[in-house]
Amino acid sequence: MDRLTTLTQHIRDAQLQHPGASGELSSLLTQIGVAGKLISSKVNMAGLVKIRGSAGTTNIQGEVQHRLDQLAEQTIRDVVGRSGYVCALMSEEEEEVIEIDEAYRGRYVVAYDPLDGSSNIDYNVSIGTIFSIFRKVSPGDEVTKADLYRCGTEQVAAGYIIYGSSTVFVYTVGQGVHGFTLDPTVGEYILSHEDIRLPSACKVLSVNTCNGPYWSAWVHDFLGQLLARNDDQKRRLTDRHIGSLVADFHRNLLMGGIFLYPEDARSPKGKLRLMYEANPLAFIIEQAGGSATNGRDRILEIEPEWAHHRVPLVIGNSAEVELARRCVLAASGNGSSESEA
C-alpha cells in the first residue's frame, strides 16, 4: 500500500524546501483547511438541520444570500480571522475590508469567496470555497490599499475547497497544483491528486449558452470554431456547464477544458470578481499548464480598481484561451481569428 500523505504533512514538506520560511503561510493554509472541514460538515447536513434556503438578505453584489453563505462567511472569519496569521480579510460577501484586531493580526491578506455557486445549494449541486493569499507589503501594523488591491502575480498561494460527492482541497504556492480528499472518518485531507497537470486536449466546453443573445460577436466566432472540431469522424468536444464556477473549473482542470463567462450587453465589464474568483483560479490554472484571460489581457496582470472589481473570464487550455484572444482582436479589427493564425 502506498504511504498516505496528509495536507499538513505535504505543506510541511514543501516548507522544508525553503529553510528561511517562517512557517506562517503553511499554518495559514492549514487553518483554511480547518474552515473547509467545518463548512463541509454543514453543507452535508444542510437539509437535516434546516439551513438551506434564502437568508432574506443580499450581499454587496445585490445577490440573494443563502443561510449557508452566511454560515461559511462566519466560519472563515472565526477560524482564519483569529488564526494569528492575517491582518485583513476581503470577502465577496462584504462591502468593506475586514481588518483583524491587533491581538490576532498577522502578515497576510486573504481574499475569498466563502461559498461559490450558492444558488445551487438547495439542489445538491457541487459548491465550494475559493481563496487567494497575499503577503502584507506596507510597513507597520496599518493595513493600506497597497496591501489590498494587488495584481494576481503577487499571490503567494491560492486554492479552493469543493464540496461535492467528496470534499477536495486544491492549492498552489507556485510549485505545482496538488489536491487532497477529505476522509470524513478521520477528519484529514489525504493527498489524492499530486502535481495536477491540465491534459493537453481540450475536451470540455463550459459556458451558459442562454446568454447568447447578449454576447459580443467574438464569442459566437470563438464558439463556432470550437464546435467545428466535431465532425463525421469524431465528437472531440462536449458541453458541460454546472453553474458553479468552482465545480466547472475543477472538472475542466482534471479533464481538460475551457470555461468562459464573457462580457455581454447586460454586464459590459464582466460578471466574475477578479479578487475572489478570477485571480486564484488563474494562478492555479497557470501552475497546471493552462492560461486565463479577460479576452485581451492576462488575468494575473490586471490591476484591481477596488475590492469588487469584475472581469470577463476565459480560462483553461492555453491554445483555446489564445484562440479566444485572437477572436477578440479580430472583432475589434486588430487581428485574425483564424485558428491557424
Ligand code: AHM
Second form
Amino acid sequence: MDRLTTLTQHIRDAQLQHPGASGELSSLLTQIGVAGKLISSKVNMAGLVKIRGSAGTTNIQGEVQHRLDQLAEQTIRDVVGRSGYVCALMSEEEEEVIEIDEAYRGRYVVAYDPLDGSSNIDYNVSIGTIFSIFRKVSPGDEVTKADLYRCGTEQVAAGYIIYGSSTVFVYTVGQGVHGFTLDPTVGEYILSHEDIRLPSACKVLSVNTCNGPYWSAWVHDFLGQLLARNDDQKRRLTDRHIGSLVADFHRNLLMGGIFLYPEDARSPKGKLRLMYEANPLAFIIEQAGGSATNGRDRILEIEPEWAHHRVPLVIGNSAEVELARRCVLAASGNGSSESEA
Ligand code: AHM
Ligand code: MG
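We have the form predicted alone; now please give the form predicted in complex with the ligand.
Expanding to the full complex; the earlier chain stays at the top.
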C-alpha cells in the first residue's frame, strides 16, 4: 500500500533539511492551511447560509467586496494574525498594512489575497486564497518598509489554496512545488501532487479576449503567433479561461499553458497585484520549471512600490513567456518577435 503523507508531515520533512530552522515557518504554513480549511467550509456552505452576495462595500482597488471576501479576510486575520508567527499582514482587502499586536508578534510578513476570483464567488466557480511569505529583516520589533516591500526573490514560501471540485493546498519553500487535497471527511490535507513539474508543451492559452479592444499591439502579435500553431491537421493549443487567476494558474500548472493579463488602455499598469498575486505564483511557476514576466522584467525582480502595486502578468511555459517578451521588445522597436519559441 502507498504511504500516506499529510501536509504537516511534508512541511516538517522539508524542515528537517534545515536542521538549524526554528520550525516557525512550518507552523505558519500549517496555520495558513487551517485558515484554508475554514474558508473552504464557508465556501461550501455559501448557498445554504446567507453569505453570498455583495457586502455593500468596496476595497482599496474600488472593487465590490463580497460577503465571502470579508469572511475569508476575517478568517486569515483570526488564524494567521494571531498565530504568533507574523508581525505584519498585507491583504488585497485592506488599504493599510496590518501590524500585529505585540502579544502575538512573530518574525514573518504575509501578503495575501484572501479570496481570489471575486467575480466568480456567487456562481459556484473555483476561487482560492493566494499567499506570499517573507522573513522580517530589520532588527527590533518595529516593522519597517524594508520588511514589507521586497522583491519576490526574497520570498521564503508561497502558495495557494484552491476551492474547486476539491480543496487543494499548493506550496513551495524553494524545494519544488507540492499539492495536497483536503479530505473533508477527516479535515486533513493529503499529498496528492508530489513535486509538480510544468509539462514541457504549452497546451492552454488563458486570457480575457474581451479586453482585445484595449490591448497594445504586442498582445495581438503574441496571440497571432500562438494561434498560428493550430492548423487544419492539428489543434496544438486550446483556450481555457475561468476568470479566477488562482484556478487558471492551477490548471495551466498541471496541463502546461500560458496565462496573461497584460496592461491595457483601461489598466495601463496591469490589473493584477504584485505582492499577493504575481509574486507567489511566479515563485511557484519558477520552481515548477516555468517563468513569469511583466513583458520586460522577471516578476520576481520587480521592486514593489507599495502593498497594492499592480503589474502586467504573463506566466507559464518559459518558451511562451520569452515569446511574449520578444513581442513587447519588437513593439517598442527593439528587435523582431518573429523567430517563434
Ligand atoms: P480579485 O482578486 O478581486 O478576484 O481580482 C483578480 C481577478 C483574477 O482572479 C482574474 O484573473 C482577474 O481578476 C479577472 O479580471 P477580469 O474580470 O477583468 O478578466
Ligand atoms: Mg485576486
